[in-house]
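In the block that follows, a single chain appears as structure tokens, in the form predicted on its own.
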Amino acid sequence: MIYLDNAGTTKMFEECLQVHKEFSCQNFYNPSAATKVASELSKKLSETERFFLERLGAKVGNVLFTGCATESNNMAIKGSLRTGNYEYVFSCGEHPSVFNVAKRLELDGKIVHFVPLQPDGRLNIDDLESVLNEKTRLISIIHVNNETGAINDLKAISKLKDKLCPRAVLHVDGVQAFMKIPFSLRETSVDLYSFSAHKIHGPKGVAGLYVKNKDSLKELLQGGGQQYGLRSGTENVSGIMQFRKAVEVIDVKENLQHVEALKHLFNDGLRQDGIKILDFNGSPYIECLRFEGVKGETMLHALEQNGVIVGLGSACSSKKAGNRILEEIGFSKDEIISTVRVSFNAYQSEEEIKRAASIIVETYKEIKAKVS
């Protein structure tokens, strides 16, 4: 089976299994306990937090370890809420774990602004500028869009924030960017940054939230006061250490070059009337394909039978009709229905990708011949 839905999840590195065994069956202690072995484990977690800060390119701040990116995003947004006449700003290209929280804030009577997208999938920077003011409390923008791969310019967004609302909190959903494209938080004004393990060949059930200033966030859970009192509960030590191992294995620049080459080969193999590549000039890890006259869902199931797995967009909303992101960009309903998402990983071979393209072309031709 050739797996091309890596934006949904990735196969875990074998190296993580040994780490899991070590920290689940041997060094399994509760890091909050008063024993010496627990204290040593707590030091490992502190050192691992510094490791992640370095990989994020952050000068200062902390990393909270959560159960998933949805929790990280919810913690960032809900933990930033304050009583008062504040305004909250989101792009229309956000993942459901951000967008649906924003819609709930709107229903609860908060002043919420949604910044539209351009045809290239990025947020419209001029429209963002028009809604920022001294009342802005939170700006939440996705780094790499999970549907299109479009990359938002964090430096440009940071400049607007510093100019128009320097006291606002800037949150970024970095799930599709972390360890996939080069960036450094120290070059931005980002206050909160979400990232996840299972998108980069780590385990499911663990994620992170970078926090520049702990005072900008309020606790959502009351408990034992772990993780600076902001995320109480016994830490998932095994998951955190596996997450670290996955990051240690990855070479961002080398992987990026390989994926760019894979995408080029893949697209070359898709030269067929009726197949349109929707390339948003963003992350090479993600692109969309449109099949003229054939539903995307039909292609998805037929391809699985033929040995290729693709996606219909975000796994968090794949069972819902339509695609909010593509609709926002300007695609018609018929165009959206005929679209699938393809997403690569850096450990796939050129032969595998060329084979996938060939299968997609042949599958499309077979289906098109039947429906014509």
Ligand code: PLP
The other form holds:
Amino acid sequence: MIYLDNAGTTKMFEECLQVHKEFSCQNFYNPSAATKVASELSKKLSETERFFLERLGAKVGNVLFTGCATESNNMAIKGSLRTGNYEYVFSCGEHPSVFNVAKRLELDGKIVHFVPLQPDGRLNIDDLESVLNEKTRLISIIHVNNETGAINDLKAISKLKDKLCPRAVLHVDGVQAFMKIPFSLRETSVDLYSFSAHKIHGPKGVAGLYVKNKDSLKELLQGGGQQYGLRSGTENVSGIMQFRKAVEVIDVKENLQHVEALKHLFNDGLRQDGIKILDFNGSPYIECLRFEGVKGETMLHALEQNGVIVGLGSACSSKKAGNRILEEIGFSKDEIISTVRVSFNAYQSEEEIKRAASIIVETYKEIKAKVS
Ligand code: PLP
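Same protein, different condition: the form predicted on its own was shown, now please give the form predicted in complex with this ligand.
Next comes the full complex, and the chain you just saw is listed first.
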């Protein structure tokens, strides 16, 4: 089976299994206990927090470990809410774990602005500028879009925030960017940054939230006061250490080059009437394909039978009709219905990817012959 749904989730590195065993069966202690072994473990977690800060390129701040990026996103937004005459700003390209929180704020009577997307899938920076003001409390923007791969310009967004609402909190959902495209938070004014392990060959059930100033965030869970009182609950030590291992294995620049080469080969292999590549010139890890006259869902099932797994967009929204992001960019319902999402990983071979392209072309031709 050739797996091309890596934006949905990735296969875990074998290296993480060894780490899981070590921190579940041997060094399995509760890091908050009073014992020496526990305090050693607690030190290891602190050191791992510094490791992540360094990988994010953050000069100051902390990293909280959560159960998933959905939790990180919820924590960032809900933990930044304040009573008063404040305004909240989101892009129309947000993942449901941000977008649905924003919609809930709107229902609760808060002033919420949604910044439209351009045809290239990025948020329109002039529209962002027009809604920012001294009442802006929070700006929450996706870094790399999970449907299109479009990359928002964090430096330009930071500049606007610094100019128009320096006291606002800037949250970025970095799930599809972290360890995939090179960036450094040091060059931005980002206050909160979400990232997830299972998108980068780590385990499911662990994610992170970078917090520049922990005193400005309110906790969602009350309990034993772990993680600076901001995320009570015994830390998922094994998950966190496996997450670290996955990060250690990855070479961002080398992987990016390889995936760029894979994408070129793949697209070359797809030259076929009726197949259109929707390339948003963003992250090479993600692209969309449109199959004229055939539903995306039909293609997805036929391809699975023929040995290729693709996606229909965000796993969280694929059971719902349509695709909010592509609709926002300006695609018609008919165009959207015949689209699938393809997403690569850096450990796939050129042979595998060429084979996938040829299976996709053959499968499309077969179905097209049947329907016409
Ligand atoms: N944000 C983005 C951009 C995503 O792609 C995803 C997962 O698809 C999430 C958030 C949610 O991540 P998790 O599955 O860790 O909750």
